[in-house]
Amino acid sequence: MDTAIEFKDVTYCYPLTKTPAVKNLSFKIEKGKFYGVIGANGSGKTTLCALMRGFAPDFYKGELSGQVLVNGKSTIDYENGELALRIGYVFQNPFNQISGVKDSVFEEIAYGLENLGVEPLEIEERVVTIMEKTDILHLAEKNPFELSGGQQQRVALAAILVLGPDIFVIDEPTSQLDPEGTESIFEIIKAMKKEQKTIILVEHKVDLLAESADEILVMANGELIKKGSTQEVLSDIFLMEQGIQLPQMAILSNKLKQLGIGLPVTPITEAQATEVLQKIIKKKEGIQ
């Protein structure tokens, strides 16, 4: 599979700091896959995202060693604004993304296309299509700052989706949302996955990642300490010693193991746990 983003021995320090925010990062992000990024607060997740998008060192300055490649080209070699057409970046707080210069949701989503000089008819078609996909068409005439947090985050996502990038870097979009708002955001992300977009999602809600992500990257103290399939990573109980939260089903499986009730595999989702337990029950019924 083709590579979308590659880190080659990357270490980065913010200005006026001596300790690297991230260090010794070498890995690849493949096109069309959904990656979850997890780790404790301060582990380097947001800096990782900033490096992918080219904000570091271009905007934040600081010192970068190694290379971050997007579609085979170093981020520092892209022209101003060029990366924005290839990578959609969604901030943790939608207030940081909404422009504040438009009075309606429709105009807010259209703003980026206007800046690119897209024809008005095409803008209208693309905006309406994206608003339908993100279920916010009924909010078209609302002021973005009068919306709920979940609605604002969907507007922020729509404003990026409408530009048509193939890669999305999304930094904790549900951190300030209730369960309903969280579910609405994940539905959009799942739809993006079906369209084979490349998705890098920083998220603390690992149970939701367990259901959707293809691979997981684990950050700790600025380093990538584990990368692999979602099943492999989120069933690794030893990660809890690093302060990494695992899915509830994996934790339950470990507790059962401690009680002498071993499962053939460590489930990471409720559906998987149900399947495993049903097989055990059927096997015991067959023996009896």
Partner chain sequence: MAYISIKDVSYEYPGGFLAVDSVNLELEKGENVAIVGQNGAGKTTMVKMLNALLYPTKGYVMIGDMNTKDHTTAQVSRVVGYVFQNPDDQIFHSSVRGEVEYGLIKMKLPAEQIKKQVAFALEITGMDIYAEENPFNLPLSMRKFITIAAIVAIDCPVMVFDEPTAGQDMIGNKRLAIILEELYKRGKTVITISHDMEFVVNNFSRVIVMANKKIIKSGAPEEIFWDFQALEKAMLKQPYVSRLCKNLDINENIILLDQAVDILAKTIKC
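Now that you have shown the form predicted on its own, what about the form predicted in complex with its partner chain?
Just the single chain follows, nothing else.
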């Protein structure tokens, strides 16, 4: 598989700090895959994202050692704005992203395309399509700053989706959303994956990652402590000792195991758990 992003022994310190925000990171992100990034708050997840997008060190300054390669080229060698076309970046706090220069949601979402010099007719078409996908068409005329936290998060995501880059770095897009809204964001992300996009998603909702991500990266104290398939990582009960939340079904399975009921595989999703437990219960009823 082709590599979209590669970290080569990366350590990074923000300005005026001596402790690195992330250290000794070496890993590859493959094209077309969906990666979930988990870890405690303050473990370096957002810094990891900022390094991929080149905000660190270009915007934040600070000290970078090692290399972050996007499509084989170091982020520090990209010209101004060039990386923005390759990587779409959705901020954790929509306030940090929404431009503040546009009075309506429609214009806010069109802003990036305008700057890229896209034809007005095409802009309108693309903006409307994305607004439908993200279910915000009814907010078109509203001022972005008058929206609720959840609505702002969807506008922030739409404004990046519309640019159509190949790689998406999305930092906690559902923190302010209700369960229904959260699932709709995951649906959008799954649809992006079908379009061969590479997705890096920082998210605390591990139960939803369990259902959709290909691989999981686990951060702790600035280091990458585990990377592997979603099934492998999210069933690793030892991660809980390091303050990492695991899916409800993995915890349940582990507790059953402690009571002497071992399951053939550790389920991480509701569907998996239902299947494996149904089999066991049926088998038992058959014996009786």
